[in-house]
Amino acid sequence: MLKAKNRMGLVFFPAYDWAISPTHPEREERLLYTQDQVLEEGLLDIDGITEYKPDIASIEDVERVHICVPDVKSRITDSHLISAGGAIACGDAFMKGEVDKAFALVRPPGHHARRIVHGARGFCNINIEAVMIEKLRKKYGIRKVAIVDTDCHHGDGTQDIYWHDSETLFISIHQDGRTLYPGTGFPSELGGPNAVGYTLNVPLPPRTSDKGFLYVIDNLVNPVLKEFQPDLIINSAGQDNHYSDPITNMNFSAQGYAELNHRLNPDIAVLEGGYSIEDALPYVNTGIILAMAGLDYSMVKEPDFTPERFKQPKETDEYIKRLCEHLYNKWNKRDIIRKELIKDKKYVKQDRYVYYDTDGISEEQREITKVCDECSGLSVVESRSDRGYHVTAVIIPRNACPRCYEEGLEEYEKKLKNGNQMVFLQDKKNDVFYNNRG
């Protein structure tokens, strides 16, 4: 009897209960031909290979990560929450010492849900990600931790998510921004004030193949991982980098996906997008559990598939070296790159504009962050919306120094005298959520 290397939890969701509309790229079936496929391969047969049940997170999981406006209920359905509870059983499976590999294939994904939400943006309306991190921080105590997204979009909300804390490292690697949503993801995005370097970003050419992102991950995002030394890691596993995907321009194959996988090696990965339904998600899906589970995916190969049909340019070989040379070497002066950044402010100020997409909803977003060496500083937002929401957040980071906590006590404070709006307290040292609307 076959028996996996390594102990393999798999989770699926496929939420029967939710879509944004029926013929919607995101839906349902996204997962139930890669249940499918994994059925009809045996794979759960497989010695070591378990699936489990998704468990159903709470509403003080979200509110770890986001602030919700006006709340979470208003801004998430079960599903939502099923979703997010999919990616909390594969950590905890692997935190209990159950599995050595987690797979969480659950929708809806979660990649483009940034700190503040006002709606649902690239189909994401919490980042699932996140939520499972927080729990298992608050849970079992883990400290750094890292996510490499391989989605083929920009995982935006993540970024905003953990641009200030030092202690995630966040690497995204996806098509240009230039050429695709959510236009962002661009090598100068290096992290907030209190976390320069700890967020990089790869934006690759169109039509980049096995052999690009494959130097990527030996080239950048391993010797990175190498001296970060995180305690989790954590695959984002967007597939729509997949040659057949009809929203993307890549040319990503299912036996690069779990090269990638293999060479990446992740501890827990989590389902993010990918829409060419029935050409591309059971292959790409049935090559990452395998590799996952230490198993031979090398007969893992679509119909269509032949190497000579998606050679890469020359050309777009040197530009991605050469991008890897240039972000290794922000890495490394990350320091420097700080102290030079921040000289003797205090404070940094950023303005943002945010563009809800998937529910037409437009933010201007103000966010005020204490430069500080000994922690990841106290944040303040200020978010308005064309829907007549005005919302100021207080966060106090999980690793707060006592000056950023007090100060951040006393901002909500503050912000509570005016009552024109309403005013949240994100206290992530002492896992607390308050707001002045009850």
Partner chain sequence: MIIGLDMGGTNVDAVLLSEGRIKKTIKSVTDHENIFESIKKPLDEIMEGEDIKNIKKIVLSTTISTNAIVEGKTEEVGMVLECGPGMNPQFFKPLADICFVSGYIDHRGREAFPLNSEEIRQAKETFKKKGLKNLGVVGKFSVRNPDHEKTMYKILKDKENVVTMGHTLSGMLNFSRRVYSTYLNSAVYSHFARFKNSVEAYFLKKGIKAPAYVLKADGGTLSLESSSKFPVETILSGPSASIIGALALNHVDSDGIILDIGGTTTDIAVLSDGVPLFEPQGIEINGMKTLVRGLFSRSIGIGGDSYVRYENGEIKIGPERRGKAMAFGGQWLTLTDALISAGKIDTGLKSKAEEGIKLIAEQMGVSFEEAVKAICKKASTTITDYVRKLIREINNKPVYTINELLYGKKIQPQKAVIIGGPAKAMSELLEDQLGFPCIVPEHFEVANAYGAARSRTTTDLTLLADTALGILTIGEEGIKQKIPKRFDVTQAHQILMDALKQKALKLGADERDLEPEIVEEQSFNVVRGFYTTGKIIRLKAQIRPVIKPE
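Okay, that one was the form predicted alone. Can I see the form predicted together with the partner chain too?
If you are looking for partners or other molecules, they are not here, because only the chain is given.
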């Protein structure tokens, strides 16, 4: 019998009884053919590959990451807690040393879910990677985490959650936001005033093929990871870069996905998007599982794949090369860029409009973050949705310095006295969550 080189944990949770709506891409059928392929290949029989049951994330696990409006329970279903719980089960198996690598093949996805959650955006309600990471930080005391998001869509939710956190490196590789939802993720988006350079965005032109993706891994992602030296590497393994995906325009293949996983060598991979449920997902997931287990994936390919069909244009080669140089340069000069950016500002203000496409909710947000050399900085967010909610959230970071911490508590008291409608205190330092609604 076959023996895996790496002990690998797999959480497979297709949620066969849950859909956003009957014909929505995020429906019961999504992982059906993937399961068929995984079973037919006999991957779960391989010595060293272990299937784990997902955990169920708790409300506290969600509150550690999100401010859900009006509360967690009304914004999610069991499926979201199980999906996040699937990622947590992977994280636990990895941290306990039961496995060398783990893959959460779960749905629904999460990388479009931001700090503040009024509803579902881009099929996501809560950010399953962030819920896992923060749980692992709390439970095992890990500090530095890198998230490499290879979903075709910009991981704007994850970016928002870790925007100010220099202990979490976030790199997103995606189809150029000028041509695809959510329309963000440009090279100029480098992180907040206290974490400049710890967010890196790599927008790729439509029809980028295996060559382009692997070039980014070799020439940008891996060198940056080497310098960052994370305790944990997470891959948000969306599979909608595939050439057959119905809602995107890239030319990535199953072989490319397996090779990317091999070169990136993440500790934990978490499924995100990917809606070519018959022609891509079965093969891509087989490739990723084999690559993570350290087994031969050279024969994994789609029945209709030929490399000639998906050669990327010469201009794309050139463009990606320049882009990687540009971003690597930004990464290297992140301290200088930060100084120029903050000058002598004490606070940085950011206004944004967020649309929850899945639920049709509009939100206006003002975020004020304290510039701080010692921690990720206190943030105070004012958020109003067209559903009539008006929320104030005081967010004390995990690594808060005494000044940011004190100021956070004062702000919370002040907002309460002002009689604001809904006030939240997310004290990540002490892992507690308060609001004035009881």
